[in-house]
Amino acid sequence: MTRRVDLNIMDDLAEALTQIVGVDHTYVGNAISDDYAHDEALTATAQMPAAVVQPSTTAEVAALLRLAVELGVAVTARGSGTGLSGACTPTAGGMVVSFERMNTIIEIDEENHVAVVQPGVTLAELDAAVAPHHLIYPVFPGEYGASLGGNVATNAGGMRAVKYGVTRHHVIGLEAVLASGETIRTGGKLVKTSTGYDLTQLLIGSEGTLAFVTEATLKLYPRADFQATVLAPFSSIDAVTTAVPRVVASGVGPLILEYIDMTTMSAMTSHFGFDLGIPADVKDSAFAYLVVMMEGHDAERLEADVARLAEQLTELGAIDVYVLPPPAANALIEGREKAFWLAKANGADDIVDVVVPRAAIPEFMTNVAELAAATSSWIAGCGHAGDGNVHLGIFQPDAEVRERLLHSLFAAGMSLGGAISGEHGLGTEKQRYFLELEDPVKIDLMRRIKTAFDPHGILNPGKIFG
C-alpha cells in the first residue's frame, strides 16, 4: 500500500530525483505545469502531482522506480496526456515520468516491416519517418498528437481497426521497466510465438499498472497508392448500423466504416467550415450518414470496387450515393477524428465508447435512444460500425441521473456481448461501472495479477480497480 508522503520524504525525492534525470528535467512544487495534472477526460479532476521527472533513457526509468519503491511514492506514466479516461490522472503526493524526451525512432526494418520506437515518439512522428519508406504504421485513433507509450498502455484503436485492428493487433514486442527496477523485453521481430505466457498482450492496455513500457516493436504495412471514400445518407441510424455487416461481409475491405448521426454531422459541418455537396432535400430526409472510405494499390480496382459498394449500398436503402472529391473526403475525415472536441465544444458531460458485437448495433442503439427518453437526457453520436464501436456524446448535467444512465448503457452493451470501452480504456471514469458489472472472478484475478507486477502498489494506483 503507498503510504502518505510526508515533507522529510519529498525533500529527500526531490534531491534523489535531480541525481538521477538532472536538474533541468525534474520539476517540483510551482514549477509544474497544470498539464501533467489532468488528460482529456472531461468528467476527471485534476490532481497536481508532488514532482514531475523526464527520463531519457531505459535505466532512468528503472532507477527512478527502485527509488519510488523505497520512498513507497506513487508513480504515474504520461505520454502526450490526450486519453480520455483520467488513465494518467497523477496520485497526490506522487511522481509523473513523463516520457516526452524518450522519442527516438530507433529502428525502421524493411525487411522486416518492423519500427522501434521509444514511448515519447508520437504518431505523427512516426508516419513522417516511415512515409518515405512507403510504409504506414496503421493505428489511428483520431489525434496524430498522440504517443506510442500512450497508445501501447490504452490499446487504442481509432477509425481504421474496421481493416487493421487495434493496438495490440500490431505490437510484437516491447522492452519494459517493473516496479521492482528490473527491466524485461518481451517478443521482438516475430509474427508468431507460442513460448509462455504472452506478456507482450498482457502489459498492452494495461494503462501503466503493471510496468513501464520503455521501447516498442511495431508491425507496418505496405502504404496504399490510392483511397476513395463514400458517402451514404440514410433516413434512420437503424437502416445505417443494419447496412453495416452486410458491407462487410461484401468482401470490399473498407479502411473506415463510420456511422454519424444527423445532428453531429450537421454540427460537423458547420462548426469546421466545410461543404459535402448534399442537396437540401436529401439532408433533410437523412437521419444518419454512413462514410466508407476504401484503400488500394490499383486504380481501376478501387475504382470497380466502388462502383461496386455504391450499388450495394443504394440496395440497402441508401438515399443517395456520393464518392467525395478529395477536399470534401479530408475535410469530413478530419471533421469525423475531431468529434471529441466538437462535443466537448457544444458542452457535452461525458463521451463513452462502448462496444458491441458489429450485428448487435441496431438493437443497442435502440437501447440508447429508450435509455435518453427515460433520462430526459441528449445524446447525439457517430462511431467505428466496422468493429461495433460506438461513441455517444452525453449531455446530461445532473451527475446522479448521468450515472445512472451511463451504468444502463454499459450493461445493454454488456448484455449484448459488448464491453464499457473499445478503446478509451477504464482509467479513472469508468472504473466504477466495470466493478459494478464485470465478472467478480475476472477482477480478482486481475487483482492478483497486478500484485505479481506490482506488490508494493506504486504503479499508477487508483486506475482500473479504484
The other form holds:
Number of protein chains: 2
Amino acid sequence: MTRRVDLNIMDDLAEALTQIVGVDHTYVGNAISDDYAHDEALTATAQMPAAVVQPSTTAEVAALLRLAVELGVAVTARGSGTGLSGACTPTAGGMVVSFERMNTIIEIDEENHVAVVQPGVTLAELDAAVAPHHLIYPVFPGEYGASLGGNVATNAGGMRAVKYGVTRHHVIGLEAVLASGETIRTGGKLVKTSTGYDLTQLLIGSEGTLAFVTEATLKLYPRADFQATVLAPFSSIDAVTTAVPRVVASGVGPLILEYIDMTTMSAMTSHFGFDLGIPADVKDSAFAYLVVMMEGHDAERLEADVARLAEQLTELGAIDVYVLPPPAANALIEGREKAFWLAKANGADDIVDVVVPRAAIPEFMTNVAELAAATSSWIAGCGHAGDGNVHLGIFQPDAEVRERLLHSLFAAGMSLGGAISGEHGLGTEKQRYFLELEDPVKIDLMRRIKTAFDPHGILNPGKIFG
Amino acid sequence: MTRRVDLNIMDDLAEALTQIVGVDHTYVGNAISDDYAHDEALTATAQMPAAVVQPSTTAEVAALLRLAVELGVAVTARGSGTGLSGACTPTAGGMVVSFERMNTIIEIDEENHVAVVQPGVTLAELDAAVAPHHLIYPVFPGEYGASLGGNVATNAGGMRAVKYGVTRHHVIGLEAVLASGETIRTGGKLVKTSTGYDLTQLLIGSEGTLAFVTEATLKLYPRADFQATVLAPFSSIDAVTTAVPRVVASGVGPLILEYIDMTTMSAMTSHFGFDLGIPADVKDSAFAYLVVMMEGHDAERLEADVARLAEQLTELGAIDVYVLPPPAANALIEGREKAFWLAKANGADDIVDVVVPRAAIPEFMTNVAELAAATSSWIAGCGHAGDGNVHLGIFQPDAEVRERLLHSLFAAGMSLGGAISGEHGLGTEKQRYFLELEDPVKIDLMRRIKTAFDPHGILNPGKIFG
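Previous: the form predicted on its own; requested now: the form predicted together with another copy of the chain:
Now the full complex is given, and it begins with the chain already shown.
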C-alpha cells in the first residue's frame, strides 16, 4: 500500500517536513546518519530511509502522519534504536520519526505513584528522576539507554519481570497519534477500568504498526532499600531449571531469577574481568548457575528470607550457595545484562528469546541441545528462568541452516505452549517464523486490526506481518 | 446489521439449535426461564430472547456462531448473570449462549502456578479447587457465584485489586470462538510474550462483543496463611480519602483498602446484624471508615506490619484504630461485599462505579456531594479507595433527573482523569454516557476493531456502542 517516492516527491517531502519540524530537525539524503538505518538486531540488513525527522510535540507528530498518508510514504517510529528484532528498521523510501527530542519527564506524581513521560525519555533518565522520590519504575530490560517509547512498542521485559512483570503491567495510560493524524488518550492514572476496549494494552507490543505513542503514564512503586544476591552452582542445566518453579512456589518472591550456563558464565567472567570467588573444584563440577536477587524494605527480614532461600537451594541440589558481596553481585548482574553484547563479541550469528511455561524449560533445553547437535550448531544461553524466557546465542554461520534451526527451535517452544519472543518482538527478523508457525486465523485477525488502525498501511510496514 | 427473525426462521432456528446442543439444552418461546432475560443491573429492562442454548463443548459454541451468522441472529454470551451493567441482556429475537454446562476446571498446574478453566466455572468452585494446593486466584469481585467467563468479559475487579490488580492482570491465555466460527488460542502459561498483538488483553473487558471465550488460563499465587483486619473511623470523608494514598505509599502493601461512609456503615451493621464493638462516642463523631485488610505468610511479620499501619493511621487523623477479631472482620468484609444488595434493599435507583486517580477521590467526593445537593438526590457510598474505584448508590427516582445527574457525575470523574466504570462495564446501562462523553475518535476506532472481529455484528449487539 505504500510506494517508493520518486525524486520530485522527495523534494516536496523535504520541503513539507521542514515546514513541520524545522530545517534543523529534518534530514534527507546524505545528511542522514547511518545510525538511523538499523537497530541492534544481529541479522538485520541496514536500510537508509528517505528522510529522518525529529519532532518536538505531539502536534508535529500528527502533522507528520497526515503528510505521510497524503504522500503515501511509509513511516517508522524510532526511540533509542536498541531493539533486537529490526522493528525500527526504516522502509526504503520511507520516513523515520525519531523521538529523541520528545524526552521530557512531564510529571512525577508521588500521590498516585505515577510518572508521565514522553517517548524519548530513557530508562536511565527516568530512574535518575524517580530515585530521589524513593520510587522505582521496575522494568529493566538490561539496556538503560533504551527509550520508554521503544519499551512500549516491544513490551520490553528484562530480569525483574519475575517479580514485577513486564512493560504491559506498568503502562496504564498512553497518548498516541493515529495514522489519520488524530490524537487519542487511553487509560490514565488508573489501575483499573472497564469502559470499552483496552486500547492501551492493544498498543503495547504493537511495534509501531498501529499508532505512534507520544506520551506514556507509568506506574511507580516504593523503592526497596535492601538487596541481596545469591549464586548457586548446579551440576546440570536440568537441575537448575527444575529448581526454578520450586523457588517461585516457595513464595520467597525473588526480584531476579536467572540461569546462566557454564559457557556463558565463563565467557562473562573473562570478558568483563570479574571474579566471583568460586573455588576451582566447584567451578569444575558446575554446569549451570542460578542467580537469585532478593529485595526488601527491611534488612532483617531480607536476611531471614535469604537464609530460607539458601536452605531451599541446597535441598534442590545446589553444589554450594554463595551470598555475593555487593561488588561481585553488581558485576554479575551487569554482566548478565550485557549478555547480548557478550554473545555479539563472541561472534554469535543470531540471538533468540523464546518463552515457554516456566516448568517446561528443562524439556525445551533438551530440545535445544538436540537441535544444536543435529545442525552442528553451537548454542549458548542464559535466561529469565523465573518467567520461562530463554535467551540463546546461536552460532551457525550458514544462513540457510540457521533458518531451519530457528524454525525448529521456535516450533519446539510453541509445541510446549510457548511463543517465539518473550520480549524482543518480531520486527523484520523473526516475522518469517511467526508467519510460518502461527495460526493463520490469528494472523488474519491481527491484519484486520492493523487495517482498523491504519487503512493505508503507512505505519511501519513490513514489520510483524512481512 | 442483525434483524428480528420471523416465525418460520424461528422454527428453523429451534431445529438447528437442537441438532447442535440437543433437545435437552435448547429452549425456545415459553420454555425459556425469566432468569435469562436480565442480569443484576438495577435499571435494565428485562428482554426475553428467542432461544437459549447450553453448549457443552467449544465445537458446539463454534457451530452456534456459524449458525447465527448464517441466519443473521444476534448472540449474547451469558455466565452466571451477576453483572451490573446489562451486558448479558439478550437482544429481541436473539439467542443466548449460556455457559453453565461448560464448568470444568480443566487443570490446576502447581509447577507453573496456573489454572485452566471453562467459562462457566464460578469463583467459589475455583477457590475450593485451588485452596487444597495452598494457591489462590486473587480476584474477588464480591460475588462468589460469578463465573470466570463473566469476569473476563467485564474485567472484574473487587476489593483485593489494590494488592493484586484486576482480572486483566491474571488472565494469561484464552481459547475463544470468533464470529466466523473459527477457534483461536491466545497467550498461554506465559507471564510475558512479545509476539504480535495481545489478543488476550483485547478480549478481556470486551463484554462478549468481539468473541466468545471458551477457556481461560489464570495465574495463581501462593496462598497467605495469615490475615488481619484494621478498622479506622475518621471524622470526615475527606480525612479518610486523603489518608489512602499515604497508606499505599508506605509500602505496607494492603490486601484490601476500602472506605465506607457513615450512612453505608450504619445501614450495613443494622441490615446484616453485626456489631463491630465501636464505642458510641466514637461512632457519633465518625463520618467515614477506612477498612484495611493485610495478609502475610508469616504471623510475626504481619503483626509488626499491622502495628506500623495502626501508628500511621493515628498520625493521619484516625479517631481510633481497631484490629478486629476474626468474626467481626469477616462480618464486615462480607457486609462490604454485599453492599450492592444493601443498596438495592434500601431502594437505590442505580449503582455506579466511577474510577478516578487514587489521589483525586477527595475532590471527586466533593463533586458528588455538590451534584447530589443540586439535584435533590441522595448518594451513599463505599469504595475501593486503594484503587480510586468509588461505588455509589444513587437514590433519585426521577429517571430524567437521574440521567442528568449521572451524566454530570461521570463527566466530573472523567475531568479528573477517570473513567465511567472501574469494573462493572458499560453493557446496556452505562453506554449512553460513554457515547455522550467519550472522545468520538476513540469510539470510532473501537467500532472498527469490533468490525474487524465481527463484520456481521452478531455478537452481543447493542452493548458498549448502543
